[in-house]
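The chain that follows stands alone, in the form predicted alone, written as structure tokens.
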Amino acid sequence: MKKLTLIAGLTLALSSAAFADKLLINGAGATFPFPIYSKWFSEYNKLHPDIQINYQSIGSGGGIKQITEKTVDFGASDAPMSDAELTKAPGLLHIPTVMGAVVVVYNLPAVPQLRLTPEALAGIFLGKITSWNDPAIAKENPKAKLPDSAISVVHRSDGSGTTSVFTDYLAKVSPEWKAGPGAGKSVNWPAGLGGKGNEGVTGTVKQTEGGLGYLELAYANQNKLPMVELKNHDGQWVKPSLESVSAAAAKAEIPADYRVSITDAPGKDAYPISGFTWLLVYQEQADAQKGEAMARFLWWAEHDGQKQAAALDYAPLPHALLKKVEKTLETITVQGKAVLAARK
């Protein structure tokens, strides 16, 4: 019995030691990049077993709140923080990671392809276009068997960067939307049902014949939901793809702090509801061990991690932007010392 107790005690002690040796980094935020972040954190842990990065996919609003309150080591958002939000989090950096598309998905088994103009899309979410065979939809889809049934609109119920990108687009193409619900991570929706996270919207649309909602491209592809073809800024019909997302960023002027919108971008090949997603980290890291590990992970993500983006339906960052991001990462400091300054 004593021998068994000794063995059990030794096993417990070894397990505790192993846990204590593992560095835990906690983050929270956007659901939009959750598929690729999960992949990155898993792959990085294989390369560095002593570092475990935990991430809660709770929405951009939640991520901004938690990193502002410093209850997590990093946040994630698809919506750049406002000047007012940044005053509550001095020294917080926006690190762009990948680009993605917010797509409009629907559930009409008899209609494999669907086109919507910006005006029709805004009209649906304003609650003014309520039937699938409305003339504004039928006009652009003359061969489609549109049913005489109600459109079940689905939107996000939580504070969401995906919502921010989507409503930013609607505010640019619809004066009525701009003057009404407006753009933001949370808005007062004129119509529809709410779903939590990209996962919630995906599930509701899949379960609701006649449903229509917006979500991130990876979720649409993974769940085999048909995506709407949209008319872009230049009047061209464009399908969401990695190439059309990259085209949306091609002419964008990226500011020094990376807070930029690329919705309704010019260019004949540009997908109109495209956006960057950002990791939010403090320039001066309070915890020396975590700060160094976080900086080194970010460097890996911006280089090796980018190679994994396309397979998960995200567009990698343009090369010129990556060079700028490198310089920003080299400003991350621990106890006043730049962690990556010597890395060229």
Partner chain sequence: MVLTVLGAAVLVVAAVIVAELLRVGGPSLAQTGLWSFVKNSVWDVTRDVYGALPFIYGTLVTSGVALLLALPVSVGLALFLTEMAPPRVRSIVSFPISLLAGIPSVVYGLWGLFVLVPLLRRPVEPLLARTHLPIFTGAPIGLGYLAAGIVLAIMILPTITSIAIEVLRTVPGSLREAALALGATRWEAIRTAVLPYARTGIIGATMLGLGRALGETMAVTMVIGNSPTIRASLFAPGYTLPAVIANEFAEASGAQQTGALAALGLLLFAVTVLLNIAARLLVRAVRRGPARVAA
Second form
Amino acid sequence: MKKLTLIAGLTLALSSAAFADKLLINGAGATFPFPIYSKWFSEYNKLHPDIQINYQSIGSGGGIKQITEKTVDFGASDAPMSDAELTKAPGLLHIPTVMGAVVVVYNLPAVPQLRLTPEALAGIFLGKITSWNDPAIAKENPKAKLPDSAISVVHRSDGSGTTSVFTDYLAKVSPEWKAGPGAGKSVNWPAGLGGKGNEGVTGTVKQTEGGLGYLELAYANQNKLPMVELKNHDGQWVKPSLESVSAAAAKAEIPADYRVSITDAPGKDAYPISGFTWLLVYQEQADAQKGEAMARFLWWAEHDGQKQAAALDYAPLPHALLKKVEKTLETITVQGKAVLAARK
Amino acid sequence: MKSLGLRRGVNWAMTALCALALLVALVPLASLLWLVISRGLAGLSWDFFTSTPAPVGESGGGVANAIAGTLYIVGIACLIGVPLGVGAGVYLAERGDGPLGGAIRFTAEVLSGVPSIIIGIVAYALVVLPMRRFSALAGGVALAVLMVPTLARSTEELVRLVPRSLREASLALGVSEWRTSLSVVLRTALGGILTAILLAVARAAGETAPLLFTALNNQYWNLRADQPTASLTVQIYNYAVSPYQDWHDKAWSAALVLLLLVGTLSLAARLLARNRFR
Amino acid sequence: MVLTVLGAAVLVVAAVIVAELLRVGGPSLAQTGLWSFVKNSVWDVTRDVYGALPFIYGTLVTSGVALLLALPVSVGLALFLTEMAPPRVRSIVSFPISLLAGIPSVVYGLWGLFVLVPLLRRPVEPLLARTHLPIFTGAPIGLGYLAAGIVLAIMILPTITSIAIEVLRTVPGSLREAALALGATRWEAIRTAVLPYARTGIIGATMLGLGRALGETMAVTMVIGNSPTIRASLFAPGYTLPAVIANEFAEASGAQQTGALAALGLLLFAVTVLLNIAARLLVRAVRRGPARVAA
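Can you now output the form predicted together with the partner chain? The one shown was the form predicted alone.
Everything in the complex follows now, all chains and molecules, and the chain you saw is the first one.
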């Protein structure tokens, strides 16, 4: 009995020592950019085998909470933190990484194309439009063979930046939505099924014939789900694409702390449910080793990393914004000393 | 009075219904085992046992780190839970006839019915928040709390089976009471206690809910107690609710590995118990 | 001394669990009041309104469905194995049943998600809809109360069965023989002599099964559809107490949401503890000896 315990204890101690030379940085949060983040962290690990960045896609709400509690080294969110949330995490920076689109996908094998007006979209998520052949849908899709069956609405069950972007849009285009569920990371859904993460919503829509849900563009493309065309601020029908996302960001005024919404953006080609996604890091890093590694990674992500964005269906940041972000990254300090400035 | 024929008919019908119950119970089991084995085998490969997970959307990769993580977290749980559980059990058997013993016994019984997600919340508040990190240790603590009550109760029973004469012989030889408990009583009951430990380990290895916000997950190898660690169960959950076919296949394969692990432990426990009582 | 400390550790663990839940969840419960928390059917994180009713309802409905399905099968199975089947069959069957108890819940969830839910979507739910009962209406999505109830039924079946078998074994042979000697058929002997004697124990077994169903997390989260609404139809998606804790606890922002979730945990804890106490007292009364912990 005692020997067993001793052996087990020794094994634990030894194995810990064997792994101690690798630097493990822990992060958690948004599922929206998970496909590109997981690619980035994997690529970065190949370039720097001694640095492992462990990222868990638990949702933006989780990312904000855990970085506030400092149980992770960085957070990630595609909903900017509110002022109230920021007061609990003083010194936390929003570092924009890429842009993406929240797309509305559906599962109707007989209908390859679908258009929805903002009113129809809000109506479906409010639970007012429940059938696929509702006049509000049929009017804009005269050629589609819409079935006389129920729409299974799928939304997020966790606190989500994707939800935040989506409901932010709905609140802008639908007064009824604004007065009802409202905008937020986790709203009181009048209808539908909850799926965990972008992964869960995608999985549920894919499995459920007659399903309709919202998710990040990359998930829709990877899973070959048909996407709804939406009517934008200028009254044009637009398909979600990297170009239409970039168009939405083109005219946006971006504040110094990067907390901005670009939903329902003006512009003929602008996709109306576009958004930034952010990594959340503290300006003053407590751990010298991790802080420096994190700052270097961010620098890499904003340069080499941007080149991988398009292949994974994310829009790279506009050039002007990148220049501003560089300046912000240079303000990251470890024990008062700027990490990246020292490198130069 | 009903006719004999009718009564015999009812008797026959009820027997048939009860036999049907057996069938109804076995159908889901057969379906589940068949799918886990057939779909799980299809996805097994060398990579599956040796690699860490691939990035989203890329095929390949494996769950090697999750298998190691499960063993590691359960190992930590054993280091904490086994001495506590077995110790409490010995106490209950040896000195547990007073009111304190009664209270402990009752608490252990009730604790064994507490939903494991609740233990997860408590471990988050008590280990993760103060340490400022999700960790294998937090997961191990949560699983240990789940192991203690069952272990305590089964240890008590097994120790009570040790003949009084053995204990008295040891005491008569001048061995202290404490040493008697440890080296005579515990050693005699050791086989049975090992069985109980194996069963508790099997149960702990299959837990998911208490690990969600304690050990979290990790896409890399990790055997450091103070870092987030992957586990088979959390990995199965993440893969199952994902939209990727490749991940679904991996979920089934990981389920097969988990079932084999749990099954081997239970089988070992059974064999151990059988040999002992023969 | 060491032993006493180890023994007392069990009490400490229990006390710590209760204290932690009270510390995190207590203030929010005290603020809203237990009754208004329980009867409020709105869970709106954006507006910081937290009501427990949808989760309580979902937990009760899914556990209810599970009991309804599992109880007859478990008791039938237990009767078959103890009273009817030859001993050989009993020893062969007891292994798969204990296997059923040992399968991790996430594997049940996996099976539920990829086997049961598609099966419910077509053909089971459309067929049930033909009955036009209010509990079988709405879109046949597959994910929902019914799916969760069925998965739970399968999961609690071994629990109820194994305890029911133990209870049935305590029925004195003389009772059975007396009934048979009076000319009763085997079923009549069971109905008039065995079942009445074992009734208390079977109720206890049922309560332990219920306790397991109430607290089950993963398998339910994966198939219930996670929607904090209250619907009469079993086809509709719902939510349960453990499922919402699993989904929202790691991300709950602000003391209010965390508090509300911990309060849900406290409710769940209290209910399962009470149920377990009652069940164990019942089963213990039947066994008339130190009760063994059910596996």
